[in-house]
Amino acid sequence: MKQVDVAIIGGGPAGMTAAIELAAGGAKLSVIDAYPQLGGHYFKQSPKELMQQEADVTDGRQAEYRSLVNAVDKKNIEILSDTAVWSIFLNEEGTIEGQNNGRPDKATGFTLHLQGPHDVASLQARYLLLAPGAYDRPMAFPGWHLPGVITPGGAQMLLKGYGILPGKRVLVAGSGPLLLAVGAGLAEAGAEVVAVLDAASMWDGAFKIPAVFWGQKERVKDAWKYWSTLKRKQIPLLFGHAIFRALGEDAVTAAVYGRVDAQGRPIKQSEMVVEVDTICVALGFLPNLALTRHLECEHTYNATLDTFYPRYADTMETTVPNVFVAGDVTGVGGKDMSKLQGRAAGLSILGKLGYLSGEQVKSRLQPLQTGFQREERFIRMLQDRLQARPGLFEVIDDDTFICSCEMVTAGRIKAAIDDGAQDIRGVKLRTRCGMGACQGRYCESNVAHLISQATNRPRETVGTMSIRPPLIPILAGNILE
């Protein structure tokens, strides 16, 4: 079995930066990435066969990407692309009976089982760096199960990854800065974007903007570019608005939207109907916690964003020894924070491996603090705009599908609560909610809110979905190997 010092899961900005740092320090490592090319979602590249000409290296984002890729290439880092991790197990060296729930007292590393086009079906690593990123937080509303309703990230994937427009007449809705980018990108690609709806008000976090964007030329440039595109294409940007329901029988034919108050509650008298064939909607992002939950890392609840994040130290090490995290899985902060965390994790692991002394690690981490402080200001502003708005759940009716995998409606979940379910586990046992291929990744937040509202219990007390290997649908032969 192949053995490495470090296995990095995720080839986005955090994973790439960490890999460069680790390789420069002498560590033997492998980067495992689900995408065909490095870069993650931020640096998402079109397939070479779809590119009509060489990428514009004068573009700031593309130039930065090429710089990272070139640095990875120079270090001869092993990249396992198009590859997913479906389980991770501790390599045990003795256990203490009756203590720590049978978990090993001493571990010699980790065994990762993989599914991909490479010959490597599994590998052993002394240290793990988890950089799986985040994904769009789905918003449940009547009709959201219809073909034509996708997430903004899904729209970008189709556009960037395959050169496909998700629709001809599109409504973009939800919350977060990605909405502007998606609306502008779809319009430039030829779609008719009827409007961009942001559930946040224009003023949420506004007083923090001067401090956040001072000296941030790249972010200012991006924001101006997206806003200018919307204005030039005469696309309305409506703050304090949200989608109420999608209309159609076999596919989306129209959308109903309107104004919402500060808590997200719909203002019914403001309803408008617009004909569309596609709705791109998400309420910000959720960290991809499948791996950290699978490894039983401790998590902490963020009430502002209504989500859990893995707990980690300044070194980026989690509560499970030798397991590190970096990037948007720690809290969605963008590319620059991801790179800083990736470098910090890489330096910390080099210290554990003995390639750097404790003093060397400390001295190299110190200069990163200014960057961390700058990015934390941006994150605080972002959280103001992405904050949970429980009123948005008021659009859900009993016929609204909550768990798409198992086709469980809100009415069935409410019936399970009436039957005595007080938490996610109770609902899951009564309805099969969360037992599908995604293992609850896309329904957990909506289920938790329904339980919280019905039982008057705080969101963080109603539990989470269980994660079990295989973490993804896999070929039966991979289990038998």
The other form holds:
Amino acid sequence: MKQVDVAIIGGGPAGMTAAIELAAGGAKLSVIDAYPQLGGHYFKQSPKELMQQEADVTDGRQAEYRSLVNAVDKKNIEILSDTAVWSIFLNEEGTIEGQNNGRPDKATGFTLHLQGPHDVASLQARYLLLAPGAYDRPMAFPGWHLPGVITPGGAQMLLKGYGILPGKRVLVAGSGPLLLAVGAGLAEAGAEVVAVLDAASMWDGAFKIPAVFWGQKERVKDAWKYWSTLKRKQIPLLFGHAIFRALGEDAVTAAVYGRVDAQGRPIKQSEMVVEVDTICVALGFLPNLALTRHLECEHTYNATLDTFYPRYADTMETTVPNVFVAGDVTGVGGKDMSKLQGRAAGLSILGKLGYLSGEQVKSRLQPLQTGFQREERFIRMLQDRLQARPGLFEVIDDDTFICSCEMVTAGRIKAAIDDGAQDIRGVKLRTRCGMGACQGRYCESNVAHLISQATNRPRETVGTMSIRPPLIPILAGNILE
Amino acid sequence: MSDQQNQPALPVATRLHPRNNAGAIQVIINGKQVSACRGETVAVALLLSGRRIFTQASRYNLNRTLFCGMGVCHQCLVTVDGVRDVRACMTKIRPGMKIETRFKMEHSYETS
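Right, and the form predicted in complex with the partner chain of this protein, after the form predicted alone?
Once more the chain from above appears, this time first in line as the rest of the complex follows.
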């Protein structure tokens, strides 16, 4: 079986930066990425076959991406693209042979099982760096299961990755900075964007944190660019607004939206109906916890964002020894935070491998601190804008699907709670909610809220979904191999 | 619902750039040859061929299709070359690939 020092899972900004750092330090590594091209969602790239022309070098983001890719290429880092990890096991003691500071050494390490076009079905690694990123946090409302409702991330993927316009008349709604980018992107590409709705008020977070925009030239420039596109195309950007319902038989034909108060409670009198064929909606992001949960890392609950995150030390190591994390899986940090964390994790692992001394690791981590502080200020502002607004759940009626995999409605979940279910486990046993193909990735946040509201208990006490291998549906034959 | 399987409606999703003919390949969607582009995913090929619905579940006539677009939500599962439950958004098309949408989900435990 193939053996490496480090397996990096996720080839976005965090994974790429870590890979460059590790390879420069002499570590042998593999990067496992689910997509055809490195870059993650931030640098979303087209598959090679679909590239239209040479990348636009005047685009700052493309230039940054090119320099990262060039560095990865130069280091001859093995990239397993289009590949999914469907399980990871802790090896028995002393399974992996390797080098520690030039001396032969045996370690415990991990065995990863992969599914992809490469000839590598499994891989052994002494250290793991998990950089699986985040995905759109679903917002449940009547009609959200209708074809035509997609996530902003999904829309970006179609638009930037495949050159596809997902719809002709589009409503963009939810909360978070991605909405602005998606609204502007769709409009530039020729869609009629009827409005961009953000549940946050315009100034949420902006003035509470001193010097929040200090050193954020790139973010301010991006926001300005998106905002001017919306302005030029006369697309209303409505703060303190949210979607109430999606209408349609087989697919979306219209959306009902209106004003919400600071808690997200819908203000019924402000209701408007607009004809659309597509609705892009999400409430910020959820970290992709499939791997950290599968490996039984400890998680902590962030009440502002209503999300769990893996616990990690300054070295980026989780509570499971030799498992490191970096990037948006640790919070909604964005690209710069991801790169900083990727570097920090890379340096720490080099220290563990013996390629750097403890002193060297310390002195190289030190200069990253200013960056970390700058990003943390910004993240506090983002948290304010993305904070959980319990009132947004008021639009959910008994027929609203909560778990689409197993087709469980809010009404059935309420019935399960009346029947005595006190937590996610209880609801799961009675309704199969969260037991479908997505393993609860897309219903957990909504189910948890419904339970905590109905039982009057804090969110963190009602439990979580458990994710088990295979993490994605695979052929039974692959398990036997 | 109309017979979406045989007569796809006009696609809501559209290509932004003219298709590069050098990359044109044929796939088979529900038994019919459809022209698509190398590098595209099954989900993209389905959307461009006019199918907004990938799967219809028996209960509540719940229609499933591309939702998250990044392999997380598992709503776009289709049958590819006879293999069930393949994520359309994460699977690249190959020449001659047989893609089947709209199998009825059979949930044997459902008695209600």
